[in-house]
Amino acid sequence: MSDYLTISDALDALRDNKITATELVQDAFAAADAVDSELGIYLARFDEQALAAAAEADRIYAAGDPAGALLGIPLGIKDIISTLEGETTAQSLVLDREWGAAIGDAVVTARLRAAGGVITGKLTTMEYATGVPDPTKPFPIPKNPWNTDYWTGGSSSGTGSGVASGAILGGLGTDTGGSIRIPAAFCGISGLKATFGRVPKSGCVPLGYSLDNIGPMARSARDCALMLNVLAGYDASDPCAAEQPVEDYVAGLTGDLSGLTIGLDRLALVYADRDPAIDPAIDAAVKALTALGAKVVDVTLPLWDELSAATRITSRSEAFAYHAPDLQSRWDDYFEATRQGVGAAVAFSGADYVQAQRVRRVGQKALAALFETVDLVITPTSSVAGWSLDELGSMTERFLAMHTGYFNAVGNPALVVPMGFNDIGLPLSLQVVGRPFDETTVLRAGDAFQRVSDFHLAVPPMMSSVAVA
């Protein structure tokens, strides 16, 4: 596969003439006709929609005047974000194949396309953003497309595919407990959960209220920011959209991350089963960061273990709220693993909900305390570099090894990015996070690694005999 390009490669090849709007669209569905049967990517394409919006797209770079941030770039939606081209399903039997009738584009639908993205279609998703696959569903087993006996991480599962195969090149996904973060490590790309409320989320059926966030997956920790300088700001239609200022993430890509500090916790007693190759990575990262001007020092996150409970009681209790009408009357339909975790709920009290409450409270101000000593934290984002889809049946320890749904509960912005690879070629994955609001400097280190590793703009190898691009 020649030319994997980075949204912000492809943006360059657009303006200086060298691909058009077109090709690229052509060449992200040449990618996906050759491995979406085995990898499940889409739920629905959009192919005559797309190549329109494509056009259009070189229309305007013809007339010399390209002014969206995004215009030309083939973007793929997961499919519990509404699109006007198409019914949003959660990939479920159960969601009202109406319910986004009446919705049309959501507001980040909106954003990207008036910045000039390409919507391809609609991307596999776990059944409303929760659980693993249910091979007894009608719907596709989302595949890694480093080995494809092994799953994509969920529940972004076929924005974390279509990425690392090329066959979009950025996306949308929608992080709970980790559900941009976990699909991104698996899958070998970058993915950001900013802040809570940084990016509005109406038009996205919920999962946990007080914990949902929409946001980028793409290569790199700069494709994220310019999809992050779109997608950003408040907007009246959701009731938890932080009126906050908005930066140009961009521009605070400097490669230079001298004067900040860096608190690493390395959260090696987390999981047992720690696979071998995450310390020299992470010793490798450290070092690389080092070398670009930070200070890294060892931290301890407060509360981790109140803090990750306090997310699986609020999540399983708001998805309870949510589906408990339709868990009574329609049962079997929901995935085996939607029918566990979000029934689980029914253990939870009310107090235990309010006691999660007050836990993340206690666990904000910890953690702010935190960062009163250090500018960033960063950990692995799981201990594993992804399970076999034989593994799948029996979850619930495993969920342990990833380490994200701490972040969650507190709300901090969390970006990910590739930092190696296991024994077998899985990709291995760092997670940056940052002070509430200042994705400028989470992002800024993210993109300075990328800028002295290569990581991110590795290719699977089953797609070195697509020709695209």
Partner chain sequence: MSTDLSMNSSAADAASHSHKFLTIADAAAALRDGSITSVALTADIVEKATALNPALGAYVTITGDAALAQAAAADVAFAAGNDFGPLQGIPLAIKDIIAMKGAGTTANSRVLDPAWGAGTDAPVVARLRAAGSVFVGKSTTSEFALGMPDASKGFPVPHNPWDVERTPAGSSSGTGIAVAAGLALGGLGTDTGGSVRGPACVNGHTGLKVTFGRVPKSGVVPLAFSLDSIGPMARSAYDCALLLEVMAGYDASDPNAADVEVPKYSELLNGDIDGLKIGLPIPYFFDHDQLEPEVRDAVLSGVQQLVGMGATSKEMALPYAAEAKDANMLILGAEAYAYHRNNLVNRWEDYGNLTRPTLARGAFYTAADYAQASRFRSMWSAEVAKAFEHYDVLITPSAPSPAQLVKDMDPSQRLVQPSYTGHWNLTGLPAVAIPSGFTASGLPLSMQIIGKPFAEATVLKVADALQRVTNWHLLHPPVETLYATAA
Given for the second form:
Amino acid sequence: MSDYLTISDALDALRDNKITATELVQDAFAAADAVDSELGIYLARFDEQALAAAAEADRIYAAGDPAGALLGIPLGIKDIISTLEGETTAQSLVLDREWGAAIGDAVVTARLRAAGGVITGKLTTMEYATGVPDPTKPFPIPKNPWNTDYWTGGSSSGTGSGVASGAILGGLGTDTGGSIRIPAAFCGISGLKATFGRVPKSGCVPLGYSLDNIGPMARSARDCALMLNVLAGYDASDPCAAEQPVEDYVAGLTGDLSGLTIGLDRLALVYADRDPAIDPAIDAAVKALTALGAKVVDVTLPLWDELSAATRITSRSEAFAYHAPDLQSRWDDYFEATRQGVGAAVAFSGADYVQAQRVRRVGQKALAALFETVDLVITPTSSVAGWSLDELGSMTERFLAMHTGYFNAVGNPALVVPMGFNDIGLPLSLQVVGRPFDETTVLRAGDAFQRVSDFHLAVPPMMSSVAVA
Amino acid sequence: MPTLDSEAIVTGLLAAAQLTVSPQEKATFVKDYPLMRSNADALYLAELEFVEPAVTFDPTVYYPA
Amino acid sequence: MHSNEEKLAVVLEMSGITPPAEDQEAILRAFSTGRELSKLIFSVAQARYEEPALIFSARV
Amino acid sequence: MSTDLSMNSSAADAASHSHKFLTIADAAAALRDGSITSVALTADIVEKATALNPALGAYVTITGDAALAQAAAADVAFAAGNDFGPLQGIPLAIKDIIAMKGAGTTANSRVLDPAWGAGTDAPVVARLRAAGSVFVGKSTTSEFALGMPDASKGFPVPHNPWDVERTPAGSSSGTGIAVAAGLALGGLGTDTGGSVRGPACVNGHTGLKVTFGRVPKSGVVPLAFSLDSIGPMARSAYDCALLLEVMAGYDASDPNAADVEVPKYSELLNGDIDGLKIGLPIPYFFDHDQLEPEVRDAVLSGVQQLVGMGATSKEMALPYAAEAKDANMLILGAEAYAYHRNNLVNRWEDYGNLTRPTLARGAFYTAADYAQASRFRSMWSAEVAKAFEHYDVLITPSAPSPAQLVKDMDPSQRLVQPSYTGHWNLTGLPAVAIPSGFTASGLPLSMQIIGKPFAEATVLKVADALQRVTNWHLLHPPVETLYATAA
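With the form predicted alone in hand, show me what the form predicted in complex with its partner chain looks like.
So here's everything in the complex, that chain up top.
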């Protein structure tokens, strides 16, 4: 495993030519070769193209004034976002393979490439970015590098395990109800669901049109900021893309939280079977944030159940509209959890969907009012540290335990960062939420916390015991 | 699973919607249902596979510009 | 009065999907949960006269 | 295919013995040259409206005293040299689904909470009030802006002043009747699938559905959140322009309101349509077997007149026109049902017997159907936008037939009959219905002019150009015969 764990460290090393891009990418592939068969990180690898890109990066570094914010950095793409290389499968037998080929690079992929990023391959996802693995289907089962009996979380599973295992230094995930934040939480890394519309999502297979986000996953908040600088910004190809000015998210990482008021909602009652290690970890995080100059106050997030339900109804209904023809004609080709999950949309009438949008607006108003009293809100990302692969819990249990869908309903930016481990060594995660398009303050808090904690730099035990050539 | 006729479907839908209607009203629904259903089905055009809905979401509303 | 099974059979017919026996039980559970979610969002008093959050723009 | 433009016999009779009905523009001039006062004008209209309400059912509430007070204030302002604009002192009808101070709002229903909007003006009403206009009263509407009247619910039943056995259409029935019969010089309607243009069509005057977001719709009971619009109804396109100048413009209270500058519409109606490119979408709109030939011919002759004034017209096609109508109905149904769900469950009987079946149909669509209709809406809006790269306006009939006999109508007909109005709610485009002639039996005919987003000036200019060379919009129904029945 490379001794450069974060993108920012790797960039410094590359610029100080302590390592070449080619070596960095080779180390990444070596780490992948050592664990991928067990962890299920990749669906497709682009070794040849990646090494060619790395060589080009080395040429640019050698030429003296390297441009490209991510020059030479090995990055993975969730296989629901299209790339020039290879096909896009959505980890499904159903997706028409011509779809990705016709698009080539999605806007986000092209932006990473233009910034010098080295695209190493396509990472595993839950089928069509929803549900849980299905052993009866010919695809890898994503396993948690911290304990391979456990699920990585989803749906950006391979991105989570890929970063945690060092197979990549960063990657793209998508988040409709928590699919960046949950695998980042379970795999002990950082992940950012930015404001809805911040990052263009054309070239990505949709799950919930009015909820979907593409976002960065990496070890640190700083790395997420580095990637967001490249990913953010309007593009006419996505009708949901916002024409909001983009800031320099790295420059905003001052490490100083003085003057900030942070509202804490422990969400203690949302899920009965809560991991006992969560509250002590939250207390420690609060202490750290206070020491960094922030004032932390207790708050109660408004309409928690109702907004979570609104996200649920919206994503199921929008997904069913997309999948209806295939669900009708080839039901069994879908993963069991995907077809039952999307199929659950039959329960909702058109009026239910419209009513969910009215509840979202009520939630927007209520949360905007809360954000007049606080600058950020923090919560535990989940009530559990994960699920073992053989008892993944019912759909409803997962829906209740994960504290993420609420923020897709209202579109606010939400970053997750590691905040410790539970008593069997599974990572715990803190969710930091800000006002729409205030990613700067969210990332500043995450980065400041990571200057006084090192959970995001912890390496899964299996990696040290694995012989890396 | 036998396909249901309009009468059974309308009965179920009215129950799901918790509506109690008069016999004549229900008879009208049963008469109209097949055409309504085919009108809705007709919108699932293949060419719409990758088209976004016309209504989009703006997260900034209610926040100072 | 009408069981969820009957209602589910109807909405499956409407939605044009015919899940095999193995999936019926899970779909029925999801259907029942769905009906609860529907009741929940219709119980939000402040939403009575509220606009949806999804806006149509005449400018394509 | 030009028809003889001279009025057929029965229409001529209607015009000859009609007493002088004013347009807003004429009244505005008369108020300023001293030939009439607002109090006199208003008193005459209030008296006529009261006398004819039993026969025509134009108003739920006539606010006679408040109207006379407004009129007096307008006259005082004129005398003091204060001129708030062309609407000062002009008697208007306000659809009884729009909040207005001094009168409750019923939406023609026993279900609407009487406290809703009590003592407030909707922004659009506040703007008209600030412009010095006079409110004759709250005009009848289809219950909650859809369905057909249920006499058993105790509200005045609207009748077509051209033939009381025929429908005045809806849902802005009262305003349509009032403008046609001279019971107001103009007014407000709302349009979600054709509810301004339908009444304008069968009552023989002008009605404009505005671009979605052009006029704030807060303070209005919604029918379908993403389709609703408030529009001006009056005799002429010019009058509609005078109303729109005051109504339009952003208001923060309506999340759908568009922050787009409001031009002085009336000053842009210069009658010059030289080089204007007209598109005629033939499939569905002109070749449907349920489209009556008299309707089509009147539209085509109107187009010929415009061509005669320098415009060009070309036959073209919009794909999936029938599906677009259904998509509008589906979105309308689902959104309306969400608003009415709890009341339908708990108070089914309190709804009109022809309202509740129409509303309940909204429950029969799945959530995915609604999301899919919205995807269809994106595609179809893009197709129409492509057409508008080649044309300045599209012209179609306003409806497949003139006013139908009420006894022949049934709630389910909407499913099978073609309709030419919902397409422009689906795409959110401005569309005006204007008179295009009369049937042999003396019933008004109508044509529809559709424009690009926020191009109300172009749409109204084309309508006004035609109304400078025709007078269909100035002809009046024979209301005198109705006084006898009303007394």
